[in-house]
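There is one chain below, alone, in structure tokens, taken in the form predicted on its own.
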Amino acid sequence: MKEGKTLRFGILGAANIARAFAKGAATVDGVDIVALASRDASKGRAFADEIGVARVHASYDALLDDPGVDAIYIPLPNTMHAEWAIRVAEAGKHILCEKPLASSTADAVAMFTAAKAAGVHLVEAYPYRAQPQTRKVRELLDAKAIGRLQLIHATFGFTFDKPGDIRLDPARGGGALLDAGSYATSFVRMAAGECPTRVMAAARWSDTGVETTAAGTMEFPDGLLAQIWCSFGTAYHRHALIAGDAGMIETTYLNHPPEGGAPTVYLRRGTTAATERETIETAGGSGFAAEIASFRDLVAHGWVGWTGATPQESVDIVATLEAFAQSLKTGGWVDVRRVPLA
């Protein structure tokens, strides 16, 4: 995309999350949602009218063929991400894909391989990564503010029980791990700066056969240990703690603060209980808007403009989630099959 050119987005489908995406995009300079596709004509037209989009395509392929679209946002069910991301890449359009990027490591690698071959950008949507709150955490970690990392704990849970929702459908990639758990896993991967070597997990299950609450442990090459919790059956909570040998960091790693709480980072530089806790207040707002602006800059300027997960991080996140799912079946430790991207 040339400097000063508007990035023209299309939306693949009419999922509910796309409403929030469109609302965020409306506040970002240099971005315009110009088209969407829906296999249900009446639903697509109603959704387009709601978010102010003129062009509605009756098929996903028609949107991919639209010459007036530069990039496509994919909010489809998890099991459809790989197929359509690859097809979007082959159509020569950039891709912002909802989390989790894929249902398997093999699919994730295939997606990035297709994007590289087509010369387009593919990235995974984690709005919290674009927030000043998370960027401050990364800044502190890069500066070794708490020394060498020893323990990380990340959790995300809320109450959810909606019959018929795809998040409770195992055939469409449902379950707490691929939903709330993907956020917690991505946070650990970001903070650790590397992929875990092995994991173990336990869960409680719904009548539909998906895990509604899960807890997992990760082991890293340098001795770092981490845990995640995720749930569809708890009061809302979203919190992370990073403990080093010289201090600790606490954050809520929110998508859209102040929704969920104030965007604050707590820092202790020291090892005793008497160490004073520093309160670092950051700006908030729509994570979608911040993420879309970062994606716009990625397309215009390359990776220097992107604040989210790198392709390798996204592959590592999928590999870790895949290992957690295997551990739920076996009840033991499972090695993470990390695949380095070429």
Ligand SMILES: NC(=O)c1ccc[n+]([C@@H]2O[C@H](COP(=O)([O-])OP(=O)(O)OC[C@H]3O[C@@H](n4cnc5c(N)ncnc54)[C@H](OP(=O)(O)O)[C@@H]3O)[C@@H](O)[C@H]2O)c1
Contents of the next structure:
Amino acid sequence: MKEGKTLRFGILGAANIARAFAKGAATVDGVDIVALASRDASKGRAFADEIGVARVHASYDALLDDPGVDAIYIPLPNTMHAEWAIRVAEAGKHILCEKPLASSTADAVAMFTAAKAAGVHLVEAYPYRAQPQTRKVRELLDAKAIGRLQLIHATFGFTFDKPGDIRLDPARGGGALLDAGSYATSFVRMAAGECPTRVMAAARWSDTGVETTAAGTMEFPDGLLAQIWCSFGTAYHRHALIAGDAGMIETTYLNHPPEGGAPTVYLRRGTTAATERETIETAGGSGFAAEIASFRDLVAHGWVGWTGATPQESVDIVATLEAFAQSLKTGGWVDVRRVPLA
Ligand SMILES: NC(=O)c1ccc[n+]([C@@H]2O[C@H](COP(=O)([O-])OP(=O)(O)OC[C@H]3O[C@@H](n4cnc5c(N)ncnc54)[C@H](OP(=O)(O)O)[C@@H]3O)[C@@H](O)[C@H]2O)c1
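Starting from the form predicted on its own above, please write out the structure of the form predicted in complex with the named molecule.
Every component of the complex follows; first up is the chain already shown.
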């Protein structure tokens, strides 16, 4: 793509995940990561050299003021997403924000309100949503391939115990629920096509005060039930099962297949144990590359280009996670305070 039509990205923070993001971006036409900001200039320079970025800013504000940047990728600690997404919007740049979008529903709504006021796009990064594997699941659901949905289960767990990491720090939005649990919750929200009305959850905790393993149940307005699991203390697993009254779908909703396995979707059209299980193979690759290409198309052509969570889905995911967190405190059912976006 010619200069002037390239979407010029900046990255806020020398975050670990930005390495994979930059690797994915390098394979996408019409996108260029042109700048990076770090609180520590020398760390920023070294990181920029490593991932192949030319310009380094020694403050986040300087990146927001950079006229050569059209869009900003935010991989900051979860508690910082809201403040910086709003500031980026006010600077007139589009935003691809890491998951979970925010740590409260009020913050999520404020972020979308700021983006709308500034006339920029704001979306949440879930690489699996851009994968052909997930798009096939959505196609089957849209076609009512398994009838009316009755039950959904989504889980994501792995072994993680890195002292000092943001995931183990309650002050920086740590915990399995906001980390792995946001994936499982987002999958359920996508498959259900609606927001749950109430939730209940239980958890096990780390010494630092974040939940390391959690399980949650969701009720939906039309009778659908769903459950999520998430953990920092299990062997790697990532799986989702959707059971309808006329069939079932299984998927691993992978971010970057073949990492994690082959991007297969299993489908049963029928209701008995004898129903044959169809195996549907899909293409894989970097979910960041697919997500970045979709973000580029969103900016160029509007919502038709975007495969990821819509703003309303993102608000609903945050509202659900917030209700789960509240249930961990009360031990009972908590209503999901869904806020419809204007
Ligand atoms: N989509 C995915 O597959 C995926 C995977 C992993 C993580 N994530 C998300 O990406 C985000 C970052 O995760 P990560 O593991 O890459 O984090 P990380 O390596 O800890 O990076 C976070 C960056 O934020 C900046 N920062 C600013 N204030 C900070 C503070 N008070 N404490 C710590 N860092 C601060 C730092 O950059 P400077 O020091 O350079 O300013 C730091 O490098 C999280 O929201 C996480 O949920 C998404």
